[in-house]
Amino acid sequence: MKNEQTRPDLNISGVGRAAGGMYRHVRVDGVGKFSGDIDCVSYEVNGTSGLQGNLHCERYVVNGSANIQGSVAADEYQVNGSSKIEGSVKTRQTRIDGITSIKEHLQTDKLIVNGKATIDGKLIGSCVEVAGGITVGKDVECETIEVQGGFKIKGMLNAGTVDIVLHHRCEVEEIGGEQIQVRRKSKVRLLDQFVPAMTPRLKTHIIEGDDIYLEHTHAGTVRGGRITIGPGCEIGAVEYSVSYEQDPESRVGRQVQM
């Protein structure tokens, strides 16, 4: 970042307000409110902050609570507390250990969600890892996605590799990919016998890929080259071109070799 050393630091320890501008390090340990766009090296919130404008920085770290009225562009985006973004977020590395909500789109090379993330727009990334929970209002486009938590995707999930280990309910409109694998790690839990609605499973309308293995999946149509339907599935129709296997515990409406 140019002229980094000539920029002033902005630290708020109590309650304070400041205008937007160009800073080196912005740190809020109390309650800080900013009016106008901010361009800085780091934006760190340990207390509570509100920014009426856009933020451009190398590091965005929230350990407390932050509200950004505009969009965020950062190399590193890390939320351990609570973060609310009214616009879009574009980052290189994104890690959510707390709670974040983004009203528009998230574009990132790598996304790790151990907490809870809500994205009203699209999620576009290279590598997505979800161990917590994520809700996406539109499509998800990535190269790989690994899930060991839960998700709700209101659009299409399109990835080269999809690896889902069911721990919670997962729901998506459609899935498209080359390698698609859905497994359930644990056997039937005691809670599942009394509360079937809590049983981990994947619900979707269409799954389409080259190699598909499914467990505990409810889908209308599964279409692909090599398809294996494992236990716990309810599938309306399977359309395959190379091979097809089915667990006897699963129900499939019809199978067609294309």
The other form holds:
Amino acid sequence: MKNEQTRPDLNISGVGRAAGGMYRHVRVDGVGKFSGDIDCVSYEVNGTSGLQGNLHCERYVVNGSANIQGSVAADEYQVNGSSKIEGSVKTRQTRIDGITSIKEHLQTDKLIVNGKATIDGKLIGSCVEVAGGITVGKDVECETIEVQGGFKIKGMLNAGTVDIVLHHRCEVEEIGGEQIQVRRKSKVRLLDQFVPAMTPRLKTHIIEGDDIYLEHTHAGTVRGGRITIGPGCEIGAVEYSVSYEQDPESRVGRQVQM
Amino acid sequence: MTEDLISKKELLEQTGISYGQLYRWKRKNLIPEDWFIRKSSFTGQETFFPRESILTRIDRIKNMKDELSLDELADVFSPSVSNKVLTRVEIERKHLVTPISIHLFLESGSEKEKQTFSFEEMLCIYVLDQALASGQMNREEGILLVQTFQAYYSKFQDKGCDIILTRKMGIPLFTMLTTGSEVYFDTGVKEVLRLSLNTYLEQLKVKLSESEGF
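Let's see the other form, the form predicted in complex with its partner chain, since the form predicted on its own is already up.
Up next: the whole complex, starting with the chain shown before.
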């Protein structure tokens, strides 16, 4: 970052307002409001802050709550509290242990979600790990995705490796990729027998990939090379080109070799 | 515009690529998003592609992927302009365009003795060259083409655009519009040329990357 030495720090302890501009470290310990774009090295919120503009920084850390009217470009994006972004977010590393909502797209290399993330636009990344919950309004494109929690994707999930361990309900319009694996770790819980709507399962229309292994999945069509259907699935049609195996406990409408 | 479409299943059968490869190329932006056309069919939703474009594209990817990495390929196919600068000597040596086109380009601008060209200018000359070579456009119209291109190309940014040359009663008229959009003229207008700038952009990038080795 240019002329880092000459930039002033901006600390707000208590209640304060400031204009946008170039700063070195921005830190809010009480309530802070900024009225303009900010370019800084670090932006740290321990209390509450609002920014009317875009933010460009190296480190974005929210322990309290932050609201940004514009977009964020950062190297590191970390939310332990809650953060709301009206624009899009572009980062190298993103870690959500709290709650974040992003109105537009999220583009990041590595995304870890232990809390809850809501992205109304697209999610583009290379490595995505979800242990909490994630909701995406449009498509998800990444190299690997590992899910241990729940998700709702209103578009398509396109990833090289998809590894889903079902703990909650997962829903996605379409899955496309190379290796796709959907498993369920936990045994059938007592609750499932009384409230079937709560059973962890994956619901989707189409799954297409080279290697597919599915458990507890409800899908319209599954297409690909090597397909294995494990227990608990309900599938309309399977179209495979290399091999096909099916657990007797699953229901498959029809299967065709292409 | 009724295009000839190919279903995803048929495409994979014909080209011998797997679902995984297709999706990987999509992720890498080697295949544009808007080529994936979703249509409902009796088995649910099916994806279709414009037959001509996708078949040539896949063919090109398969041929080029040995020499270039996927990221480099993505750069070739992306509609964004690279920031390469070319000198006049270089252009002539690589035979990218005919000297006539360079000359005409210079004539239409203010700098008559320009020696270096930005990639965008190079693209303009290339389009001009192709249009002239098609034999459907004369030199005067070429100048108009250059002026239209230079005034408006940047407005389209990374979205691909087409240039249309129409004539009515012998009067030429250039129109620039986003790729794929439909346009209707009154009956007296004849559409002479429709140039897809994306296609030329790609061609030019391929030519440049090929000639790099020499």
